[in-house]
Amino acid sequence: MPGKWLQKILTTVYTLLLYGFIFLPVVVLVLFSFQDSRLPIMPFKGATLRWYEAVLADSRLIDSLINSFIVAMSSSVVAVVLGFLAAYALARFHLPAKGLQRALLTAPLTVSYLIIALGLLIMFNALGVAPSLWTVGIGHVVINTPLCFAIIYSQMGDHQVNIERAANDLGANEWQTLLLVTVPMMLPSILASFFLAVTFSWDEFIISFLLSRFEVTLPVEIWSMLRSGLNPKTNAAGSLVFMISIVLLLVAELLVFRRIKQK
């Protein structure tokens, strides 16, 4: 008995510094963007929500939350989309040096961002495109479909094929089985790699940074106001950052993921 005691008292500390050591900086953060004052340190001087109501009149701030929630949004649908035909092609037809081509494909996954980054600039200088929103919605493509590829394919059991195969019995063809069987079977990995590669785009920099001019995403903007110092406008903006993510994770949970379970 006394060692399950003690064994219980052990993983309950853990846990607790666990998530203190994961949140703490988030807490510290949220906490500093209702302080009453200029400089975000000790001790805490009262409560305010002027940050919130400056980052909020901010327009260059909300532009650049609007072009981050554009990129992030659109990079992961094209980024599922190219994952899961990638995923279907290599784990349900006979191609040449499918070893291969599944190394070459979840390669990027291993590669820094600087380096991929890099290479996007270089390429698009050769071809003459200017750095935009756009150049960095394909870098965010790049760094996300590799991802999306590996949990997709990670789903696609044999067992679906026979299912998959009952459709074609059916009289359904190639293209009906893919949209009305294929994916409803795979539409919690298709989601799950959806809001990851959201989360990824949502807060990505060095991608941001070096492939954008003009039209900044939030990271990128949150960067230029930090090179002048800490200020609670800047924690402000950053919990605003949090607090959307943490809204669009319990959307996705009540909304999207519950309702499968269910099913």
Contents of the next structure:
Amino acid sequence: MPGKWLQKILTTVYTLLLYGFIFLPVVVLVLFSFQDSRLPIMPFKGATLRWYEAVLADSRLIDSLINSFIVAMSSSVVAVVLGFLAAYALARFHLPAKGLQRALLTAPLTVSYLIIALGLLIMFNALGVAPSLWTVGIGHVVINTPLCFAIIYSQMGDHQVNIERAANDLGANEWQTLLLVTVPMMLPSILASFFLAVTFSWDEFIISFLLSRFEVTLPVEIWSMLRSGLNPKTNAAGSLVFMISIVLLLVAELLVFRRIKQK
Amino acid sequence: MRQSANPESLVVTITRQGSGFKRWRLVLPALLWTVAFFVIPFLFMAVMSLWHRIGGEIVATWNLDNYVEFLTKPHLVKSLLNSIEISFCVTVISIVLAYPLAWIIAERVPARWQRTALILAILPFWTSYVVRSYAWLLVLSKQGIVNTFLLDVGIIAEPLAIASTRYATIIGFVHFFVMLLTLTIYANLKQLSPNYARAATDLGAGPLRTFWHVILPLTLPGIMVGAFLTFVLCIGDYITPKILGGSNELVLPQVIMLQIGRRADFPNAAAMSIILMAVVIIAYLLCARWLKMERT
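Let's compare: the form predicted alone is above, so bring in the form predicted together with its partner chain.
Shown next: the complete complex, the earlier chain at its head.
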């Protein structure tokens, strides 16, 4: 059947082209991080690790990496806790103005980070709060709480209610039920939303840029490296960040998403 | 619980129903956070947009001059139009590119390889967002891979000026959103019961008709959610147009950042941000009927 073959060829070509498009910048980025010359452009002059050495010797860059890690972890924990409690209460109880509360909680999702950042900047300025990693963290909780809330809320099915009732009937109080029954049941979506929040915070630029001053996060530090134009050191820094993210992704895949799949 | 005659469970029932305050307490932290760090800052910004920066001072003038000024200055209106045009193009191109890929992964790739195919398709998503734009600069600049290749092969005599134009911005954006949309459209296609396609085939529809009249309409709500997300994320983004588009043709977020950075003109920046938000709200209203948040 020539039609079947034609379809097969077309789909294969299309898939290869799109994967090529998707991978092109990453391949170029990583390849030229090994470039043995001052410019990350063709021709490729041979492999060296000196740009990686330069990155690891750059204390500002390493500091910003640590800052990013701290901000991502702590803001994500806060966002998950806030999102989970709100999702639990709104999914389980009859509260007044439910729709309004839900709308308010998810509203930040529809507003550009730039606008959230600018609002916080103006408010902190007016209140005399100096920009720091704290203000960055506050901003990251604002963008991640709605995300965690929406993910966990969408997974709060009615079938779990009976298990919670059973726990209640067996004498567990509300907090015990919440911590010992609901949290373990919801663990896959709690962890999924945590990892997503970490990713978003780790990668976020504009809030970190506007709300920090002396201590900056990694994307802001890389941004200031870009001023020197095309530079293999920037390639090396970018490639390192990519590899860290891939390792985190693998950990998440093995620890969390396998388990979700099994359920 | 109603069937249970155990007096203890009755007590439980009563406390469960009687603890109205406790229930409120659980939503309260998230609500307070949202109000304190989202709603109130937004009000600060709205008020600021009515003030003015005169000399070095911000004066509470309480008028709409910033908005009037924006709408009467052609280069500012142009930046807004650039933003809308670029975001719209990116949304359409990304969907058109991502849909077939998602379909191929969902329908043509063997089931056990689908997960791997998807993870591969979104792998570059995990490069840092600033780095991704920089990486495209490596590809698209005058001495970049694309130009070097085309010059060597002899297709072009002069390097193409792609970097620092809106085309570079669009390519950078499309790259990101193809990954995102492939994922969401794939999820949509997998949720469809195969019975729809079977029924259509049984009723005599060919593959194209089945797709056009059955599969596509059924995945439309998901596509609209993805399209809206793409548009919103695109129109509010500063980094991609700044790195790839350069400063020949500004988009609105770049103009806003210029107000903040160079001149510390918060009133003007605030007014522009509110205009940007108004555009997003209009986009939301245009596709509101598909965007209902459903709990499964």
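These figures come from a predicted structure and were not determined experimentally. Under this definition, the rigid core comprises the largest set of C-alpha atoms superposing within 1.5 Å between the forms. Numbering follows the first chain given and starts at 1.
K.L.:
Fitting the rigid core first, would the Cα of residue 245 be found 2 Å or more away between the two forms?
P.N.:
It does not reach a 2 Å shift.
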